[in-house]
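Presented as structure tokens, the chain that follows is alone, the form predicted on its own.
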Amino acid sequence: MAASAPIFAPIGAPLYRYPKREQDTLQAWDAGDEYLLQYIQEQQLDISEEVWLLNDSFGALACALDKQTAKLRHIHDSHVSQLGTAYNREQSQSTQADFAFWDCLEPWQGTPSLVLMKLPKSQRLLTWQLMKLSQILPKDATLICAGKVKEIHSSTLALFEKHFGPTHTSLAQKKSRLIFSHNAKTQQQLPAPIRWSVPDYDFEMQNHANVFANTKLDIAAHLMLQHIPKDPSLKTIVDLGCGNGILSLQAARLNPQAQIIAVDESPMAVASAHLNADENLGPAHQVEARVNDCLSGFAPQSVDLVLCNPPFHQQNAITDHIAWQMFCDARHVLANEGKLIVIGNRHLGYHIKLKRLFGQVNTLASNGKFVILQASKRPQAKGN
């Protein structure tokens, strides 16, 4: 049965979260998207030339504005957001505007008549984006940002004031609010990646703005580092959802004969993993970092070991479908007798999902909060 989705009124067509799933109960837009579009229409803002969209998760704004503007630029630190936006634009036939995807680290060039933002989850990413916009946009240019009322605090508005310019908010509507900020052209230099040490493993780490655990080693990674195997038979190891790449570093040190592939959907995470491999392993290291949607594009039975610390949210929505996709992809790419090692919160019940996929699941370690599980791929019986 085909997946169903409610109609997104501004384009008169359904929009889907990515990847598209049957009977998905989560919308691909929110009240903040609707509020932004309503405000543009009511104020008759000029959107005919060039519009920049920051953090437009699944392309709701891009699809709605496509036929009204000549040029659209979609800026996000998410490969999945790009894939979802591309899918929804194609499905809704939103292909009129000159359209381009930019990630946060590449140059942003142009003269937008309007810049719209969805409030990101990370305050560090928000600060980074505000500082970059302040450098590029002309003085007094207006930035309009939408967010949930519960996520807009006085500290949030202080970031706009400090890193962009004078700021005020709209009234609340459907539990969302708009933030209006006017560029004061502060000309602050973009901050370098944050540096921190892991003395137990002699690692010096660097994190770009949107990378998880950005100032110290998180407790799940600390536990996982202790259970990365050293095995001379391993030829290819994948660090799935690599973040800053610290698991890749340890896997590379323990297994110098193996190719290490660090995979994440965040360009900032992948750039951090590149930096950390270069600094900690030297120029001849065997770590390759890739921006990718889980393990799409990997050849079947091409990997010996997958290390995974899966997220349990997509944007601001709590969901387990990303972990399920990671586990399914891992089973597809693992060679027979290959292993998937996963860490997760005990209450998430990953052992149930892994047992359904792999059959054999062992507990490698656990504490009061986390459990590390190992699933082994067995050859399928003929006819299955």
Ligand SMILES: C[S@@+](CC[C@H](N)C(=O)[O-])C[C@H]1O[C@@H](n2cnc3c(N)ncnc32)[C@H](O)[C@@H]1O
Contents of the next structure:
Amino acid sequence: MAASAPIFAPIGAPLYRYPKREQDTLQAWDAGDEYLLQYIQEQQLDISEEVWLLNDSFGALACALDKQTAKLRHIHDSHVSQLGTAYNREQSQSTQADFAFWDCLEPWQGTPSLVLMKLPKSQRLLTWQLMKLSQILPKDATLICAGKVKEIHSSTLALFEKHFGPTHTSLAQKKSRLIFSHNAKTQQQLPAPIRWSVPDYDFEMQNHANVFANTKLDIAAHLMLQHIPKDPSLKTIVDLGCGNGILSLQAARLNPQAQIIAVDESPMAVASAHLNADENLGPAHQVEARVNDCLSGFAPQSVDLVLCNPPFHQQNAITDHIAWQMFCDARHVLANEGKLIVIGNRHLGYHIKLKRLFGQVNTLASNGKFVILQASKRPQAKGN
Ligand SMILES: C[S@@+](CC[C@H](N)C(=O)[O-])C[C@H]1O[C@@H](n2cnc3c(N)ncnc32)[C@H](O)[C@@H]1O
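Mind pulling up the form predicted together with the ligand next to the form predicted on its own we just looked at?
Once more the chain from above appears, this time first in line as the rest of the complex follows.
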């Protein structure tokens, strides 16, 4: 069991990041959440009917507003955020409101009296969310967004002006600021996914707004593409943290006999991986893309090869715990003699983690910046 997290004053109970970890030094809410809640209270804003929350990472706002609001909609391009919010709602017994999780691509329908946003890290996702909100909300509807002062630049405010409407900000409080924007752009069309090519591999890629490697091939993925094995004995290959699915495309081309499962926690990534498999591999391809938290729910010993270019941040926090979870999950689902191939920045020290888990690790390739490591599951290794 994880140690108890600090109490989140607005709900008088602890709030946890997800997954819950022993001695987590990162907090599940920030000063922007507190500023938004304080503003609502001071201004006596109407939250009795329907409230939409965008990018509420671990449910701080959802838990705080739950009992005061008839309808809450939690909107995020993150399955992990949904899991964390569900967990925190359950812990704080926040179960009274008519509550729903929406991802960013599904239709948003309703008549919210208040829309609150936490500033997302990606400007492309921000733009996309502003444009979608502006289509749905009535003219002059107010959007209130909280963000860290150091992340609110004049270019950020220009995006609100351009894609939503007239915008101003509050004074700073605990290094956070509120952005108020008034809808004046109700007729916008949402942009299509960005397209780019990988001529060396003859791939045409499409990326939805929140997908890693926005407009060009990631340099780590470029190196990894050269080291994906072609092996007729492989039956099941997992692309863990698939993003736009570029590694799955190459794995599928080289291994037409194998089933490829592309996994990501971002619904926009999974939708992009679907689009890219359909466009590059033809209609009868063997790639299945799934929204999932790492490999939870996968059967033990069911996979022959896991390919992984792990993330090194969660929301805005730099952390290696997701990479660790990915390696542990890979070890669990791999069949005996199954292989995990990982690419990472040299300085991240993944070989130490892999050695601890798998007993032995080989270097497949390296350059000045990245290293590709391979670990094999031995029947006698520790764990499982
Ligand atoms: C560095 S990117 C790699 C993307 C792609 N494989 C590539 O090489 O271009 C890492 C990916 O891991 C995904 N991710 C982060 N946390 C995850 C989790 N808990 N479960 C599954 N995927 C996750 C991110 O959404 C992101 O798409």
